[in-house]
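Next comes just one chain, in structure tokens: the form predicted on its own.
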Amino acid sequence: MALPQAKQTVTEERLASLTMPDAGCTRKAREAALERLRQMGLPSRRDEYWKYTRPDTLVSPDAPPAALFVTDEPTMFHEFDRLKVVFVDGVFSPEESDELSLEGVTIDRLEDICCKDIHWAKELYGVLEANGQSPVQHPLAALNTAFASDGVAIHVTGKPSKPISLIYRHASETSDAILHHVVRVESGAEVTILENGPAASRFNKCMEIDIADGGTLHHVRAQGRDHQRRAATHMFTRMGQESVYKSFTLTVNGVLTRNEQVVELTGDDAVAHVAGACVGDGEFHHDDTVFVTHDAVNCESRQVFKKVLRNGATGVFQGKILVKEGAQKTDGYQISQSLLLDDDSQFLAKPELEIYADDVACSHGSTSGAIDETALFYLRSRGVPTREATDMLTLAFLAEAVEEIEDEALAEVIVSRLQDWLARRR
């Protein structure tokens, strides 16, 4: 079916502003992604899964300017021993990065992969993104696959002694970054990947993750700092038998953030937990869109998302659990909740279950409300000032999402940053 003229025009204008890199072994995947994009078109408010979020500034030819946010606050995860991989406005910075060498893992730049005819990432680049386009389309991810100019391929064969930290720095007020990462976790291997930083004025990131039988990936991400940034991120994860995938995202600040997660459990006894906590103030729009597909026996998935909103901020959650025929013994849990600290903010939710197996335990729920007045009165009656009491109840509300982080030290850092953010806005 032909695209509507308006959508086709927007798509072609955006494509005209981009140049496909000299692609090497990823050329076929890039060209296929470009063809997919032209068939589906860039998103508009008429699309079912974009009706709550305006994509205009994410699809325009030029990135809207975003002022740099200067702060003395230490960067996220600075207290951890980690392998640092730094990108400045979407370009790898060897001067600021550590040597890309760590036991149990091999890291290559996307640029180096493109220069090789044979590389393990060739069999993965664009594959999970293409598979994830059904039943719901992700056009900005296809755009990413076609035009990503930098990124890394991470091949995990053992259990590295420290996390791999992807750091995104924002240096230009008009930067428009497109990054694509590919991760392969082999059988029995285990790794923690950290992400933090504003990245660019406009950021489009895609990460494809393939976890083999018995592999484990822990992912903790922090998005924040620059108030005027815009971002659309995509994570496509395929899981083998008895594999584990746990992902947590903290978001503060930012005019517009859309985080998409697509998880496919293809091996029996796999476990996938996807969680997020966000706190938004004023001109803030945050969208979590998650699709989890159960296609194996006795798998577990959890989606836990909490949003705290005030001064006109908007939060969106769209989450779906699809249980395919034959995926018996499925345990699927989904919860999305918002805490509205005033009457001007709003939370828009669309939870979904689609089940084609009869021996499953699946549940979903979504709630939105204000601070519990009884709990607030209790704290005030014991001498806690109103604003501090509100912060305490806010942190308690976010706790269920933060508890999804398995590493206690990382969880403590997340809580500390939330406390600092709340204290600055008292």
Second form
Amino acid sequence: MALPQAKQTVTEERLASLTMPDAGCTRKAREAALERLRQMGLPSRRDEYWKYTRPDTLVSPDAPPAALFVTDEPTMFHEFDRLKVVFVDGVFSPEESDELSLEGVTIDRLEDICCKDIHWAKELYGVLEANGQSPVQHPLAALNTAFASDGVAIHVTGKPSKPISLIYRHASETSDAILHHVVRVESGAEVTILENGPAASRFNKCMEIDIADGGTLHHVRAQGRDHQRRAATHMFTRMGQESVYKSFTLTVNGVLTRNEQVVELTGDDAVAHVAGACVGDGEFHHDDTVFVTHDAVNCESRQVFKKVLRNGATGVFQGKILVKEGAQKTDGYQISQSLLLDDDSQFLAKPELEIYADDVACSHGSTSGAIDETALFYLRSRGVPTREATDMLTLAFLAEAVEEIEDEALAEVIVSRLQDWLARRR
Amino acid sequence: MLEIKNLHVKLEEEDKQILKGVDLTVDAGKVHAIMGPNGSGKSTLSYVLSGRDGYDVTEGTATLDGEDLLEMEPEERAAAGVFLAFQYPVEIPGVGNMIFLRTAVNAQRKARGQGELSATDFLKEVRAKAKALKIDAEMLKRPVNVGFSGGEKKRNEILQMAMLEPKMCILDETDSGLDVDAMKLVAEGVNALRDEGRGFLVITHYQRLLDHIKPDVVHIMAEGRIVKSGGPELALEVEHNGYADILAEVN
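Just the form predicted on its own so far, so send over the form predicted in complex with the partner chain.
Zooming out: every chain and molecule, the one shown earlier first.
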């Protein structure tokens, strides 16, 4: 079917501002992605999954300028021993990065996967993104596959002694970055990947993750709290038998953030947890869109999303659990909740379950509410001032999502960041 | 110490007068009990004194050591020395009992211009006081009142009271939902806090709590007023004859 004229125009205008990198072995995948994108068109407000989030500034030819956020606050995860992989405005920076060598893992720059003939990465690039386009389209991810200018291939073969820390620095007020990472976790291997930083004025990131049988990936992300940045991120995860994927995202401010997760449980007994805590203030729009597909027996999936919104901030959650025929003994859980600290903020949620197997336990819930006045009075009656009591209850509200992080030290860092945000009131 | 004069209170939401001229003075070192039938305004009195939203004071005053309570925020009243043991202690998922207690103790100390209690001193004190109330370490770690039994919740209230060392303790039906053993434990906790500088206002339906917490004065409240006051024998009279006789006599 031909695209509506308006959509086609937007798509072509955006494409006109992009150049496909001269990318050797990924060329075919990139051209296929471009073809997919042309068929889908870039998202518009009329698309079912873009009703609550205005895609205009994500699809415009140029990135809307975003002032750099200058702060003397310590950088995220600085307290951890980690292998730093730094990108500045979407370009890998060897000077700022650590030497990419660590036992149990091999890290290569995307542009090197061809000359180094890294088979798994060549074969993975664009594949999970392409698979993930059905039943719901992710045109910005296809755009990413076609035009990504940098990224890394992370091959986990053992249990590296420290986390891989992807750091995205923002240096130019008009930067428009497209990064694409591919990750392969081999059987029995286990890794923690950290991500932080605003990346660019506009950031489009795609990460394709293939977890083999018995592999484990922990992912903890803190998106930069720069007020003006925009980001559309996509994670496509394919999970083998008894594999584990646990992803947590903290988002603090940012004018527009759309985080998509597409998880496919293809091996029996796999466990996927996708969680997020977001706190937004004022001109802030945050969207979590999650699709979990159960295509194997006895798998568990959890989606836990908590949003605290004030001064007119908007939070969106779209989450779906699809249980395919034959995916018996599925345990699917989904909760999305917002705490609205004033009447101007809003939370829009679209939880969905689609189940074609008969022996499953799936539940979902979505709530939106204000601070519990009874609890607030209880705390105040013990002498805790209103502001401090409100903060305690706000943190308590977010706790359920933060508790999804398995590593206690990482969870503590997230909590302390949330406390900072509460204390700053911004 | 606590002085309530001609206190009139109505519900903010509806035009319903709950307290219709309460007069009550509790001196330091004394235990006053308030008894009365359902709907007489006992719990409202406790909420108004602690500063809960939803009530309009239309007339009258309430002061603690001369300070106007009604002008203060709930946390200011707490710092001034008012403590309400809730009839239904609130469950707060996600807030650890210990963190809550420590925040409350230090917030009050700060409000009074005292330094914060060190973590070690706090821990020592809370452990000793919890032990006396048979509150185990596990309970202290759990979120505030979440999954606590009725008895545990009430003991937790008394623990908070013991830690905060208020001047004026208001106990709102602390005996409700307690079995005899739990009630004894709670009463012991309360009695341990009795001293010359501290006043108590014990609100209860039944005389049995007063067997364990011996009052100096007993008041009967009905239809928003204190209709009769007397010694401990008044509670026994209620226990034997119910409220009907007293109300008839007053009317």
